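Presented below, as structure tokens, is a lone chain in the form predicted alone.
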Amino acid sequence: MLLGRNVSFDEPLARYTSLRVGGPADAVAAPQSREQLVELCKLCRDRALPLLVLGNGFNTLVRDGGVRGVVLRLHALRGLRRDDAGLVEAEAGVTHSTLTRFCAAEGLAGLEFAVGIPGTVGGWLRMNAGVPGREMKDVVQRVAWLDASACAFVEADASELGWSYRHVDLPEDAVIVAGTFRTHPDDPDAIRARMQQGMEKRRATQPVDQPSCGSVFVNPPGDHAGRLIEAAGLKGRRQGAARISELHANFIITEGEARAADVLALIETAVEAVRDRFGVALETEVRIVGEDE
């Protein structure tokens, strides 16, 4: 058997998403190497099985009906190394905390801005994650991915790819397997101090200790989605076991027996309220996948 115990069937995706909601996947597969990833890709291609990549489940909302086909998790791909020039290569399954702590321990600066941005390297790159004034595109040197159609690996310099707000121009079926980041030397204690400052600011302004998907909406040009939602009077608005955060209105948090339908209803409420009051069309940043129940 290709993956043995590393594949499960009819698997609830709520346990794999930061919102803790979502119906079952037909199959959840976790290849333990790039070689297994290629073999899985070939199997899905030859049998016409849909393949959905799910990293650590941040920035993703799975509908209550779940996902047909195979959900791919890359958390076992977590190789991490540096070279003498300060380039750091991290595989897609490396978590945000592992990468930033590694850089601090090695005295490599440049990624402190990403402290607290949840998820894994694969998700960071796929959505060009960042904070105001700084994004992945500013620090990434190369990106490697698997072409799911050809089942072959591809690598390109970041300068060859198109980057925009929360987006990188890659084929829709590209499975990111690694990224290489530019850093520069600095004192480890100074790096850790900046990291701590960043985390303290994030904790003061965002509900980082509660289940959420991060920012729900893209900030419209010249404004902030959270400000608009708050001005529309929606902070604390509840639907079932989900609610718009009182700390930051661009976050929806869940508790107890929340359902994806609860989150989707709050998204629609925010879109309608902001459109009706301010004439602004909010666009979702969170990736919404799967089928309705």
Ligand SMILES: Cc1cc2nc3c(=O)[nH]c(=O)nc-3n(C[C@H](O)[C@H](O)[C@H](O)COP(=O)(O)OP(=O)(O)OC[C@H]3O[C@@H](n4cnc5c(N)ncnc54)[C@H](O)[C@@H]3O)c2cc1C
Second form
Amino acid sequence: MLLGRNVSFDEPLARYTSLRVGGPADAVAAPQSREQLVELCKLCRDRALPLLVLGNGFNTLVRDGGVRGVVLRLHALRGLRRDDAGLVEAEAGVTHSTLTRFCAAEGLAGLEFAVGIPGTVGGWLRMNAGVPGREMKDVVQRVAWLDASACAFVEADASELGWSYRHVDLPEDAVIVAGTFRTHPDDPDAIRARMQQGMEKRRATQPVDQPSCGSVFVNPPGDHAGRLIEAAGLKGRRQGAARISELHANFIITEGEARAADVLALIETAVEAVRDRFGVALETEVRIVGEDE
Ligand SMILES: Cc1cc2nc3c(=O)[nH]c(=O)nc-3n(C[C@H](O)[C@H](O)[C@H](O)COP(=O)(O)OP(=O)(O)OC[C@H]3O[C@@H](n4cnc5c(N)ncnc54)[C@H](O)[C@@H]3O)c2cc1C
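Same protein, different condition: the form predicted alone was shown, now please give the form predicted in complex with the named molecule.
Below is the entire complex, every chain and molecule, led by the chain shown above.
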């Protein structure tokens, strides 16, 4: 058997996403190496099984009917190394905290801005994750991915890829396996102090300790989705066991009993209210996947 114990069937995805909602995947597979990933890719391609990659699910909303096909988790791909020039290569399953802590310990500066962007290297790159003024595209040197049609690895300089706000021009079915980041030397304590500062600022302005997916909507040009939703009077609006955060209106928080349908209804409420009040079309940043129940 290709994956042995590293595959499970009819697996609830709520446990794999930070919103803690959503139905089951037909299968969740966790290849233990790049070779196993290629074998799995071939198996899915030959049987026409859809493949969906999930990082740490910090930007993913799974509908209540779940996902047909195979959900791929790359947590076993967690190689992490640096060279003398300060290039840091991290495999897709490395988490934001492991990578930023590694950089701090090695005295490598440049990734502090991302300390509060929870997820994996795969999710960071796929989303071109960032903060105002700094995104992955500003620090990434190379990206390696699996071309899921050919089931073969491809690598490119980041400068050859098109990057824009929360987007990178990679094929839709690309499975990112690693990224190489540029850093520069600095004092580990100074790096840690900047990371700490960034986290404190977040804690004051975002509900970081409650289940959410971060910003639900991308900011429309020249404005902030959170400001518009707040101005539409929706802070604190509830639907079932989900609500629009009182602290930051671009965040939707869930509680134990919440369903994806609750979150989707709040998304629709916000889209309609902002469109009707301000004539602005909000677009989701969160990746919505799966089927309705
Ligand atoms: C409290 C909080 C704060 C946040 N703040 C920010 C912020 O400041 N800035 C920001 O940009 N985001 C922010 N986010 C959103 C989230 O942290 C980022 O989008 C992050 O990059 C998600 O990583 P992930 O691994 O969890 O991705 P997932 O949610 O697992 O996946 C996101 C997308 O990437 C795809 N993907 C994941 N891994 C791979 C891979 N290996 N290959 C190909 N595709 C892949 C998935 O299919 C999906 O489409 C925040 C979220 C939370 C909960």
